[in-house]
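First, one chain by itself in structure tokens, the form predicted alone.
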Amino acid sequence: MKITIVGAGAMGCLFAAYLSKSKQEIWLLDKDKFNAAKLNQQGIFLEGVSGNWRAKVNSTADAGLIGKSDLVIICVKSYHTRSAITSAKPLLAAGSKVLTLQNGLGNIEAISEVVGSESVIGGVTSEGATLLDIGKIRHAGRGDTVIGRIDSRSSAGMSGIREIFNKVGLNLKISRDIKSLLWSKLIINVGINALTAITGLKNGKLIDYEGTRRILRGAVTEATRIAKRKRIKLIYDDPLAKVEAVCEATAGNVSSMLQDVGRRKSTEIDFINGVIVRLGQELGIPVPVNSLLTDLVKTIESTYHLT
């Protein structure tokens, strides 16, 4: 199987490094020619929970050099999804599958508009990674990766993907209810990401202070109301307890949104808390906490040039 990973950020490099252990042909597609050349030269260096090790990868900024791929894994920020899948079209042939392992909601729909829904597999991952430098990754935490189709149907090739991932040490499962998993992860991100980006706190500190804990609970409660109205069944019974447990389990983690703010980069706020704001407006459900968090993160982004 030829597998191409689109996006050489923390998660893209993490999956590329692990999959390089397989007997498959693995490529990493990055939009930046300099980054792609450096990755080709030095490979990917991982540190953290999986130890310190280096992986050799094939990397390029030209999809045409890779050729047709059996599996294309999208690991870019959600606001780059449409441009990423458009640039990856030379990789796709009849029977090719596109797997999204991204934050937030809307990625499956955006990819489907370009390549057709029959080719798309949704996914969520609990693997944690931090980008330290080009090709240098801190593997911050282990977790499951779960994939499935948004229409709950089985898809040819998913069992093969599972076999490859599991053989290299990435625990992958297949679900017939990926929508519930996507929403369950969204609600965790709703409670954590924006609040860390605004305060500069690591995940665990959010529940150490009454103020941030109260805001976290408000954001999660609003998102849970939206999920219930849309009849989404979450994979946990108590969303508040689950989000606080994640804060404890990932206490030392720097959220992806806090990393983005630290690097003066655009965040995925529109695809996380912003989703709750838009759905709240559509459904007539007040979501003042998520509205405030979204506005504050957007204000931070707007003031990058001042510092």
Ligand code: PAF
Given for the second form:
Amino acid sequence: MKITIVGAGAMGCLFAAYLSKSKQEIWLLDKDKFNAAKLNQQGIFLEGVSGNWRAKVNSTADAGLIGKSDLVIICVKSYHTRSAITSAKPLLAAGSKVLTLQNGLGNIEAISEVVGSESVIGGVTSEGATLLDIGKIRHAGRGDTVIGRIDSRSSAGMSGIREIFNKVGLNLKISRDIKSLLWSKLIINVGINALTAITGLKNGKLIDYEGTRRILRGAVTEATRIAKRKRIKLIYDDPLAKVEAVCEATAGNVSSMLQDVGRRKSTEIDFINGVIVRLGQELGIPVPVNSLLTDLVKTIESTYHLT
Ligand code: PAF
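If the structure you just shared is the form predicted alone, then what does the corresponding form predicted together with pantoate look like?
The next block holds the full complex; its first chain is the one shown before.
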């Protein structure tokens, strides 16, 4: 199987490094020529829960060089999904599948608009990774990766993916209800990401302070109300307890949004708390905490140039 991972951020590098241990042909596509060349030369260095190791990868900024791939895994930030899938078009042949392992909501829809929904597989991952430098990552925590079709259509093609992932030590499961998984992950990101980006705290610290704990609870409660109205069944019974448990389990993590703010990059706020704000307006459900978090993160983004 030829597999191309699009996006050489923390997650893209993590999956590329692991999948390079398989017997498949693995490529990493990054739009930045300099990054792609460096990765091709030096490979990917990993440290953290999986030890210190280096993986050799084929990397390029030119999709034409890779050619048709059986599986394309999208690991770019959600605001780059559309441009990433458009630039990945040369990789797609009849029967190619596109798997999104991104945070937030809206990626499946954006990819489907370009390639057709029958080719798209959704996914969520609880692997934790921090980008330290180009091609240098810390594997911060292990977790499951769960994939599935948004329309619960046949799971054809997915067991092959599961086999490849599992063989290289990545725990991958197949779900019949990916929507529920996407929302269950969204609610975790709603509680953690913006609040860490604003306060500069690591995940675990959010529950150590009364103020952040209260805000976290407010954001999660609002998002849960929206999920309920939309009749989304979450994979856990108690969302507040779950998000706090994730804070504990990933206590030392620098959330992806805090990493973005630290690097003065755009964040995925529109695809996380911003989604709750939009849906709240649509459904007439008040979401003041998510509005505030969204406004604050957007303010931080627009003042990067001042500091
Ligand atoms: O975006 C992230 O950082 C992660 O999804 C999570 C679960 C919040 C852990 O850091």
